[in-house]
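Okay, so here's just one chain, in structure tokens, the form predicted on its own.
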Amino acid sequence: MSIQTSSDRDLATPTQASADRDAYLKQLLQQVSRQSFASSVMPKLGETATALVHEQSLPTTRDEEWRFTDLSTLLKTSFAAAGSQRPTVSAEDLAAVMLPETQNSRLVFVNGVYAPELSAVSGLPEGVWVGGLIEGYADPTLQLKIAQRLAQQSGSNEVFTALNTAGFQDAALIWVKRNQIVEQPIHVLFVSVDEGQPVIDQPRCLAIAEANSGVTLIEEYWGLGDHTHFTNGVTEIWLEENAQVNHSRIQRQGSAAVHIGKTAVSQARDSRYVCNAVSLGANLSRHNLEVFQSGEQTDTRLYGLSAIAHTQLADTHSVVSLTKPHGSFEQLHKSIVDNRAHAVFNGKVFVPQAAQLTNASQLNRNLMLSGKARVDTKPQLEIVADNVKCAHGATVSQLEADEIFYLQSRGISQDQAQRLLIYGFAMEIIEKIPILSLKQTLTEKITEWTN
């Protein structure tokens, strides 16, 4: 089903598109590979990344599935690498994202560089392992999970997932051993930083959580000032059996940031992996979600947020595969769009003949609170299964009337009415996020949001 609340784009590009976006990728190519993990430790990993690269172009407006979202903005900037010397950032700077519950299990990455000085994890216990990729590539045990999971996920290949794998510098690094039940929350923090010029940054998590194993973790992008930046972000998460992974996702960065990531999950035999992601920031943002159920009896929750406003864009791309019987998945992504935003949601689920008796739902909720707001939306099922229960829709609303009213008869002004309205379709998502402080600063955030 797809539901589109504006009027048919024209989709043409200028005539030299091709060529110019060519260029622009070889260039920032050449720009990010430069001092790359890849290159320096893995260079095979490397070398297949680059001719990735190499063999794709920067998607346009005529690519299904980049239909609604045009990067010719990103095409109109020069873009340096994050330099190597990172940006003198002080915990002073970074007070108003730090989380009591993980003052002594967080990684702090600035313009996609480790910084340690600023990084705290000695509140882990000894079962997990939690540092930067580089640090642990010296651990020969730890290099061999790494060689076995690093860019092995499904989707690898995509152009921006592979431009990141040629060029990020060093990553978040994530392993919870066999039988380990993490009970503090790790946070991950990405933060960028201006370096005098537009940069791009590649920032880069790997996460594996071995069989009955469970950890929370959060991920966090985050600008320090307003200013041009490109991030392009990878998070690879592994679920072996039987483990459980609680991932919130925040993206709040400066309204002149680009930001485009990915997320690629595989979950084995009877694990469990939610997934809460919200998008407030940047000016263009893209989160692709991708997840893979290998095993039977796996159980996937994911459950997203975007409030924008302005000419922001917010586009969540998300591809579900469920191969095996019993497995049970729910999605609700909701958006609220003011001003001349434009919010794009686009949800695949696929159930081939071999994932009997699964239970599957997906909706997608979508408030406009102004006649130049834009909604595309497309939600889609591919059953193939026939003995599943699965179900889809999508919603495109303004605020109702009669609600209004209803709260206006209470003794409720008709701006507080609104507020409240706002409020109650934002909390539906920010409840379910489990850090209490991250929960209260997000509330923070939409109720001077809908001020």
Contents of the next structure:
Amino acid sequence: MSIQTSSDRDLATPTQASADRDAYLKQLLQQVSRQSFASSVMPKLGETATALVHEQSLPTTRDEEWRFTDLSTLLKTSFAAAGSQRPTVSAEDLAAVMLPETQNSRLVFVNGVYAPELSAVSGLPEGVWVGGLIEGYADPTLQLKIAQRLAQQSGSNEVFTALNTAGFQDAALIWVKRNQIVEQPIHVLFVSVDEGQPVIDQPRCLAIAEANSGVTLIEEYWGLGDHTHFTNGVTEIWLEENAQVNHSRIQRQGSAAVHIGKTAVSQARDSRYVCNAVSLGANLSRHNLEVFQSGEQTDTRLYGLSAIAHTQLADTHSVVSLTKPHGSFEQLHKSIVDNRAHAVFNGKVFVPQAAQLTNASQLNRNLMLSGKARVDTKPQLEIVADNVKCAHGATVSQLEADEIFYLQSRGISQDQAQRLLIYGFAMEIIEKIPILSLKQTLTEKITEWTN
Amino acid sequence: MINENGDVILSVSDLYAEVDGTEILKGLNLQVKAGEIHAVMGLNGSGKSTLSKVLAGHPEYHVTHGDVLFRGKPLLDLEAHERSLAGIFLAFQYPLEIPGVSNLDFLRVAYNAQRKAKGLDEIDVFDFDDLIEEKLDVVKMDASFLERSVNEGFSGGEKKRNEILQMALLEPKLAILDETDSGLDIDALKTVAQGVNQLTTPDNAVVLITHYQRLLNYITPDYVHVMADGRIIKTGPKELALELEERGYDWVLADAKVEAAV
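Alright, leaving the form predicted on its own aside, put up the form predicted in complex with its partner chain.
Full complex below, order starting with the chain above.
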């Protein structure tokens, strides 16, 4: 289903526009390559990624995957590589995003660069290695493992992922060893700060949960102040046999930010992955969420919430591949769209012949609070296997008059009733976040938002 | 309990109302005094539910003629929430589900809205917990209901009990129960009826809208009204309900026509 009220296509001639886009992308590549982990530490990886970027162009709305998300707004700004003018960030600056549950289990990155002075990992058990990738790679026992996992997810060829691989400066590395259940949640905070000029930062995260291990991960993008900024992040998560990862991904960047983020997840048999993705910030945001089930009886649960207003655009593109029997998959993505904001959801689910006895459901629900808001939604199931249970659906609605009346009939004013309904719509997702303080913060944000 | 000298709680005179351009209520009169229980019966489409929605202030129902006084004051200019705050409660025929809002939060917000309207301070979470614990007994509900989203995944009986729980909490002056008995098994019906009986006092009044005489075995009405074509065409004592059960509605309709012709 697609609800479309306007369409902004390129106005320039196609060849000129395409040359501009190519040049722009190469310019970005050149910027981010100046201080690149890959080119200095893993040159072969860097070369491959650089070649991949060279082969491609910046997507346009003529590309199927970017039909509703127009990146031409990027072209208006030239972004320098982050890092040259980075101001000092203090712990006080981050007080609003610190979580009491992760006081001794957090990694902080400022404009893509690891900030050990703001990080603390003393609360973590021995069976988990958490820190910056540069530091981790220097450890000979980790080196080979990193080389086997970094940028090895399917989908690494995609242009923004390749751009990140070619040019990220440092990454968060979370390595949970066999049988280790990490009780302490781990907070990876990517902060973007003003450097006096528009910059591109490229956060990167690599998380590996070895067999029978378990970990709760909070990945958060947050802007210190409002400034023009381009964040291009990539997170790779590997779940080995029977591992469990509960992943919350919170995007609260400033209103002048452009955020493109990839979450690539690979799941071995019997593993369980949960993603709670909440997107509130950035003027334009895109989350590419890709999960590949590689073993039997694998469980994937994806919950998402975008709450946007003004001229914000929030786009979630998910791809889930079930490849073996007895897989299960549940997805609920919700968007609340106010003013002239625009929510996009595209959810692909592949159930090939081998994935018999799959139990899959996907639902996208949208709440439009304004006549000028726009929603494009496209659930897309491709089912070949014949003995499966798969359901999917999408709804686009406004606040229900009967629901408002029900609340009003209990003495709640119309205004308060509307706020309560919007709050309830959002809370269904926020409730799933397993960190109490984060849940409270987001609840407050949603309450503020409804006001 | 009939109390000739009781205060008039509700006075409806010559009420006409429409929804989506269709006239449903056509000259309805009804007077309810404190302490009384009124049953409103009638066939489908006679306007029973419309009456309840008009009284509760549903925005899609428009009054085109007539007056309603609630405790002596004009009711129709008030918005739905103001009517609730004034003391009107409608138990819905189909209570709505509000996903994501816990029953406890919903009840507290509603209760505090009422306190605020009375000029009282809002009650805090802990005091409210104690209060609601007490009220749960009225409908024999388990405390686990409070943690669940409002009516979400509730069975029919649970939804109706939740309505009576809200009534117990808000202590209305006039409770309108719109087919609260429909779709209930006999145990749930008894629980709901006991709850209502417990909440009935000489100061408040209840209007029961029902299809079935069955409910009236458990809640004894002081008056039974028969509605047809948007009006009350017959009023009688509680025995009228039994007669309707036995003989159906045709004879009442026929009598009414004869009277109208005369």
